[in-house]
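So this first bit is one chain, no partners, the form predicted on its own, shown in structure tokens.
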Amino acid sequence: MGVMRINVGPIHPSTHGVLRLIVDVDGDTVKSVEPRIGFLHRGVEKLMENRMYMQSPSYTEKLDYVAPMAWDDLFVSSVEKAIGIEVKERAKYARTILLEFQRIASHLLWLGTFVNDNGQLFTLFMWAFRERAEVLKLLEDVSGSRMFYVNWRLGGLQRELPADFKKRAYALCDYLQQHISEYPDLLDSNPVFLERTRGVGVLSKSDAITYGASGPVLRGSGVAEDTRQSEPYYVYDKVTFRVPIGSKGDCYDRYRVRYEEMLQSIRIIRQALDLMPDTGDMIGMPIRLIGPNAKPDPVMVRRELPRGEGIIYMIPDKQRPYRIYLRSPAFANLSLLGRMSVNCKFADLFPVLGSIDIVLAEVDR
């Protein structure tokens, strides 16, 4: 029958980006795929370089609008460090705790279009937005939105955390851990689950190592490599809590490793709660339109992000940054999709590319 290429989209921007994909196919059989982007781009860099400091978190939010905490939180931080400024004491816990509900709403947004996106288990869909639901409505309250918070200020938070917070993030944590625990029991006995995830877009730990593969996609392989931990922040480095990695690099790997990091969010949230002084001001700086008074050394800054591992690489001035690089976990993680979906089926395709785990806005940028 010979080869023949067939084009993947452009997919409509409510399935999770616009994207193409350039699909070469031998019977059922895939062959080679080449992603092509760029239907998202806005040019971010570029308007962050013409804005003060301060009037980028809102751009950078909205990157990633599954997970804009975490993009606000490197965004601010690369200022704090060019300007100088230490973030307050207990305002280091309640952004890990934060950060960490973060991390846990963006994987089970992942988990349910996963599953639903592939046919299977709307019933897992239903629940992981359920979860989901609760840990917005905390995250609402601390910050006053539900979609994008803009909560972080240079040195701590916008405001106070809720009197009750502490109580009402045990419980969270208690819900999540009993609702969760439950989601093996339907997924690792589900056939249709374990075939097209089993074997499937398989990523050697050589491969993911040499294409710069970060956050799930990387551990799924085997890599044991977390900038929590390896490159502490916060107070990453006062609670204990384990990286999980993957043995095969399969889709189900993937699928694992998210999985047990939100249990492993769940523990590091307790710690922290437990640790957090009960005292002590965490509010920033309000919204400055200055910058430093001298030109700062250039910064760099890494943080796990819930898709991988984020970088800004910031040149900064005296009012606004003068240059800016962003570099996107999931831009690097979508490079390898051929490499992991060479000789699979045509239709296992669509696993491979949802275990990735991308937003286009934060690939096209």
Contents of the next structure:
Amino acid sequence: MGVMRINVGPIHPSTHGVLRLIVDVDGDTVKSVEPRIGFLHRGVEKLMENRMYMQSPSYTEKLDYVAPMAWDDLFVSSVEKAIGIEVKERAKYARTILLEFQRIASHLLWLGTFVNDNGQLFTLFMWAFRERAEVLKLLEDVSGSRMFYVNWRLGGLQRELPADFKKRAYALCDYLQQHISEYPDLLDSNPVFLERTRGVGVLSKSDAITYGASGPVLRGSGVAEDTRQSEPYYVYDKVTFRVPIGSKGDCYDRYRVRYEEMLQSIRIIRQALDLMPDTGDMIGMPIRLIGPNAKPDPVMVRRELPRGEGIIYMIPDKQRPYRIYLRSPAFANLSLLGRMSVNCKFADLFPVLGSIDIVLAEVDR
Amino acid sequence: MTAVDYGTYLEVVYILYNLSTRQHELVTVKLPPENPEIETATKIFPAADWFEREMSEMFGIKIRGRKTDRLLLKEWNGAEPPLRKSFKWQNRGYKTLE
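Given the form predicted on its own above, produce the structure of the same protein in the form predicted in complex with the partner chain.
Complete assembly follows, chain above in first position.
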């Protein structure tokens, strides 16, 4: 039997959004995959170039609706860098803590859906969502909304943290630690899960570097590159944490990397909570016009988002960015799907796709 | 990898990062606004593949040295590349916010 061409999507429950895949299969073996994207392209860069700085965070947040705070941080940091505003000391700690909670929430959602993709229906999905709901409750009390926070302001946050924030954050860390530690019982000792992830979707170290992977996909292939460590921002240089890396670059390694990252995030949060001063100002200024301080020099900011390395390259202007470029990590990682899934079985294609952790709104922009 | 439309000229920006020395570098190339063309970067940096296609669609920059791909993000090729400054979304029947 010759090679058969199959169309998957654009509307398909396993593609995590509107993604179309053109798959060539020989029997049950995938020979080539071509992702076709752009169904969700709304021209965010152009929209942001035509709007005030204050209006833009709601656009950057909707790029990645699983971890909106991380994109919020990336955009506001680039505006801060353009004006030359220093973040207040206490706000640095608060931002680090909130970003790490956001990373845990994002990885939990990924883990639940990834395990679903692997056919382990709903037990771990429900567990992960139970923990994620607790994280979102805390973030809601901090910012006032459950999903799209928009509480980053120039030099700080929108408002003071709740009075019992530290106590609740410590308690939440204990809760997460206890429950996340239960997951390997369900996964690492599960022959079906191991069979479906080990040796599947292998991305070699050289391919990962050459073709521009970033974040957990790059680290899963054995490259210890993390912006939080290589170019520390906020208080990441004051806390100790490990950057987990994989060895083979298969789906299992990417799962392990994200799982370890959650535990490391808890570690970071605990240390940051210990170090965070109890008093001090952390309220930032509204993101108004940059005004006379505008320098037309290009600004580039890198941040480690949950999905990989995000970059904003901005040419500031007085009222709005003259040009803003959003480098989305999922966009670069998705372009590697064809390389990862060659010669895997067709049924393994969706776990491989799931292991990249894409958000299509961020891919298409 | 991206580009900027400065009106009188276009600027292609390559954001490069070295994983071993952990340094990044910005390389810019100036191009004329009419019929801009640039050599493909994928021969040196295969990672530039999709970024190059995106830039080509959004700024109407022709990439030499690679076969014509289908459109990546846009559905069809309109008259104007959307991220050029000459492309006015305000004139398309939408109300502006100001």
